[in-house]
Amino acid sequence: MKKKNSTKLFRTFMFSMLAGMSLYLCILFIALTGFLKIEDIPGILRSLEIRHAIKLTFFTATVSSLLALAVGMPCAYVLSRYRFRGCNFIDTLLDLPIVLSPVAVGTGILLLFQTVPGRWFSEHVMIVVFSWTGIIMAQFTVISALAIRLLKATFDEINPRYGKVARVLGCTPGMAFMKVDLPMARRGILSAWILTWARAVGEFGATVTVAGAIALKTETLPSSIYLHLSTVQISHAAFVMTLMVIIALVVLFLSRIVLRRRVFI
């Protein structure tokens, strides 16, 4: 009896702190409803700052999302399947973004830009501070590291026998990790994708440091929300913010349902 009394008392406890922190994020969210105009909405949406901020984030996040994909898979391969000398130092220097404040991030690049070599690049290449590609390269200096990681989970799941089996059958390290690797890792890679771009799009604090927030320049969602603040138009601001609600939500609901079967073969 004082088992099932304790188990029960366990239970409810656990319960009540899941449903106190649902509540707590429901009514969070449930506010933001509160200083939304409807009659506002129309006006906002054929505004040209909104139309010219969604546009540039979901392009800016979906570059450097691919960017950060493209980047992080061998790097998370390399991660996975090799040891070597400096391999926990650089797993750890990897996580650095993960850890520091966006704003930090920002500096850096900035910094970055008025050294010699910084300067030669703006100049001959291509201008990065207080320009879209600033923005894009905020943001996948920021999510790199949360690519890196969830794509090193998912080479972490897959048993290494079966590279070196298609290695043994003939194929080169290149194609075993085509042909063998990659398609098991498909759900994996295409989760990790999801969450990078949904993270990419919720960016601010390196974004407004390195390209700032310059309406129909540099202006993203993010940025959107603080330049709305800043001017008391708490209305369109409730509006931008309910709809990065809706789109992290929607994200979200997308990668549960890609890792809803398991994700490896």
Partner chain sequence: MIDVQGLSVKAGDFRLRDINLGIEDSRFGVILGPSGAGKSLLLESIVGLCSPDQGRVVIGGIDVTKSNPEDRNVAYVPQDMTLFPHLSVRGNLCFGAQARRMSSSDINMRMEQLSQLLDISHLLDRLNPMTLSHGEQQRVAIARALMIFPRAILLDEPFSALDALLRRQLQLQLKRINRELKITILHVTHDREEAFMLGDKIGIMIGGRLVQVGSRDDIYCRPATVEAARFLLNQNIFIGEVLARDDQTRTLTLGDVSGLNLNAVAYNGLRPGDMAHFGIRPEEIMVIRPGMELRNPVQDNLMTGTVETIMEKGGSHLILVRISEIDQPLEIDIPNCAFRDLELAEGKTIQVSLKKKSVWTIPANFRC
The other form holds:
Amino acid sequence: MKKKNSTKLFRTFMFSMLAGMSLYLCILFIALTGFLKIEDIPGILRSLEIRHAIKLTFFTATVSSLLALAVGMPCAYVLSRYRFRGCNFIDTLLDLPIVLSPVAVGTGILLLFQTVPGRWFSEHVMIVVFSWTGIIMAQFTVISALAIRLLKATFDEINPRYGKVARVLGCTPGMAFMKVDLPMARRGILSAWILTWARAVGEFGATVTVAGAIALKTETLPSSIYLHLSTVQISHAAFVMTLMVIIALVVLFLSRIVLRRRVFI
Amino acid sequence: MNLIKLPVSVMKKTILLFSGLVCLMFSCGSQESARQTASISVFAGSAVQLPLKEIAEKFRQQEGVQVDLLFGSSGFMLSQMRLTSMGDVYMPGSMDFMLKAKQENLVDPGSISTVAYLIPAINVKSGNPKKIFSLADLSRPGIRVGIARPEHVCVGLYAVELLEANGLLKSVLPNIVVTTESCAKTASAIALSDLDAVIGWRVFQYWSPERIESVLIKDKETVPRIGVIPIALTSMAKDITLAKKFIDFTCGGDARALFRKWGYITDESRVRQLAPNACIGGEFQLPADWMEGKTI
Amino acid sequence: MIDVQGLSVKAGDFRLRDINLGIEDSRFGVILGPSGAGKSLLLESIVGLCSPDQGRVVIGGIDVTKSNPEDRNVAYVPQDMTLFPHLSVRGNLCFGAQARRMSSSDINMRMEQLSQLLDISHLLDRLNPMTLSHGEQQRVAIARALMIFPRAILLDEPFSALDALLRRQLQLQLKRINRELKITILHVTHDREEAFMLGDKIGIMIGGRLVQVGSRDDIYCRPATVEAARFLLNQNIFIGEVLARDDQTRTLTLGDVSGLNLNAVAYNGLRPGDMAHFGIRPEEIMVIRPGMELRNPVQDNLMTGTVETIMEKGGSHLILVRISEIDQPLEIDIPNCAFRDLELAEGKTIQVSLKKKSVWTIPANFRC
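Got the form predicted on its own; could you also share the form predicted together with its partner chain?
Next comes the full complex, this chain leading.
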């Protein structure tokens, strides 16, 4: 009898924590909508600035998350499969952008373009600072560590034996990676993509440091919130926040559905 | 046999997706570069965001010049200019940052001019629920007051000077529960938090009339100092003539009208009217012990 | 077909030392050893997943020591987690063949042949190989390995996760594959019974060394080292001195420290005065029925003792007999039918014979 009671107590505690947390987030979002002024919304939506910010945010987040995946995949694979001298050091190094605050990462990028090769790059290849490429670079730097972490966890879960079997069956290392590791990791890769994408959409500190928040040029949704807050345009800021919440909910929810079904990309 | 072919189709899809994205990227890139005709960039403090946006738009219409506006706290914008060696015009929210920029040789000293004036005021929530009509009211027990950090933010410094000049620093100090880290945060603090009053600028009311009301300092209480919004050409400006043109435009009549529309004061005579005894700009030394006996 | 010459491999702290092994064409080789002996590492070195520090691997007369695994044309079936979970059963089967760009008609013909041989035709259209039973998965894995027409197939404890009945079926199937496809097989196991059932040639691997390679009889009756003897459950092991050697009758006489004397066949170079380990398998000891006429082979090494313990093992009985001369009881394994005839009971005095032919000897390289 006592035992049964304790199970019940335990479960009640755990579930009430979950319920409390969900309730807290719901209230947070509902409070946000309290600051909305319905009559403002059509005007905001019509403004070129916000439409550009939405497009720019989506575009840069998509490109930077894909870049992070493309670069992160080999990095994560090596870190997951090989032990080599200095691998712990590199592992720690790759985690730095997670620990450093995004403003620090952004400042680092600005300083990078003050060095001789950095100046050469801006003069001869392209200007990164205060342009949309800067947004991508800032987002990429911040999310790449996250992408590598997530992908490494994915590769860690795949037994290297599958790759070995593929090799003996006649695959070159590249083929084995493409035909075995990659398809087996596809769910992990997809969810890593979604998470890094979501993180890139929300990225602000590094973005605003590197690219500023120039209207119609480098103003993303988070920097739009920042700009409106700094002139106390609360309902405007609340609208952008609500927009981001809705976008995030839709994307995360859709990705859950996609991930639950066994679909090939 | 169909199932075995699946990986190939996946590959094709992936390649298609990637090439599509690359195309999108390039098209977007070319679009961006196509728009880059003549342009100048202005690094400005958040305090001038609302009028400056309209001014820049007007300038673009008149001159066909794209003005990239970068807003943030004046200090952050100065750091950004320093770190990137970019920016044609600097327009901080107060003179002290302009002096700092001058010290660091980031602006052309001869080009510094005054665009508008900022009058300190008590900002309360719309409707003035706590009935705060004077600085003395801030010392009433139970009133929660916020000011900007006087060590870093000029409006905070002005607030301390204002209180001291009126002999109220000691009595208001116990009611100061928050110090904010920028001028803009001071404005959002009164709009969003449970503070009863902040000492900020009169213009805050114009930014968000439905949330903020400004109470002017009048009667026996005096305003010792008036804030100044300066503008200057930076020392790394690429297109100097264009940048100068923008500065002249910003100091000109059309721009002044826009500033006035947003509650800024553009004429010295009007300043004198509102605050007869105030010095304009200049420096105030923060008393080292202003916080004595107080922890926040 | 498979020739391993002086192979040394290092993997972490573990080391394979000086491995020499040859499996002739279409023979069935088995590496037997306890877990952690390095059997898997040996297989991985042969298929090319580990590169050796020293030595050569020759497959079909070609030195492949430096070749990539995909170029060696050997097949490999690991213990478990062998089928690719993201491919259907058919996709798994075709995997290697497609990687090697075999024509689809060849693939289909081979698939037909193998799925009949391994009895997996009904599984071909299953989409998720993880829904197959363990035994089915291993059969598909073996078929997939054979799809590429390998020169040899290497199996790493493929049946160890299966229950006994299924294991027996698959062992028989594997033996049939060996005969029908005339393919060389190298099989790794820790199961003694499996090794003796399948292997034409058996290698005993202990602690990173191949301590003995030989036919079933060699391994069974004449272990090369004490460790090998122990691993093969030779429970009656003694240590002592060679007392005499009669080259005419090829007889050695060995004496245990406690005074036990045994005759053995002189099949190695032991000389009088040498120290030696010697012993006999529990199954090789005969219990003499009272009043039975003693024929020649049984006359050697007769001794008397009392039955201490009787334990039933299923197919046979294990009897511990206390002999006055030695400290440890003799372990005797008697088939059930013989046991019933003998009417043994604990405490009974019996006579046993340790046949001379069955006594093995190993030179001991130390003196007491």
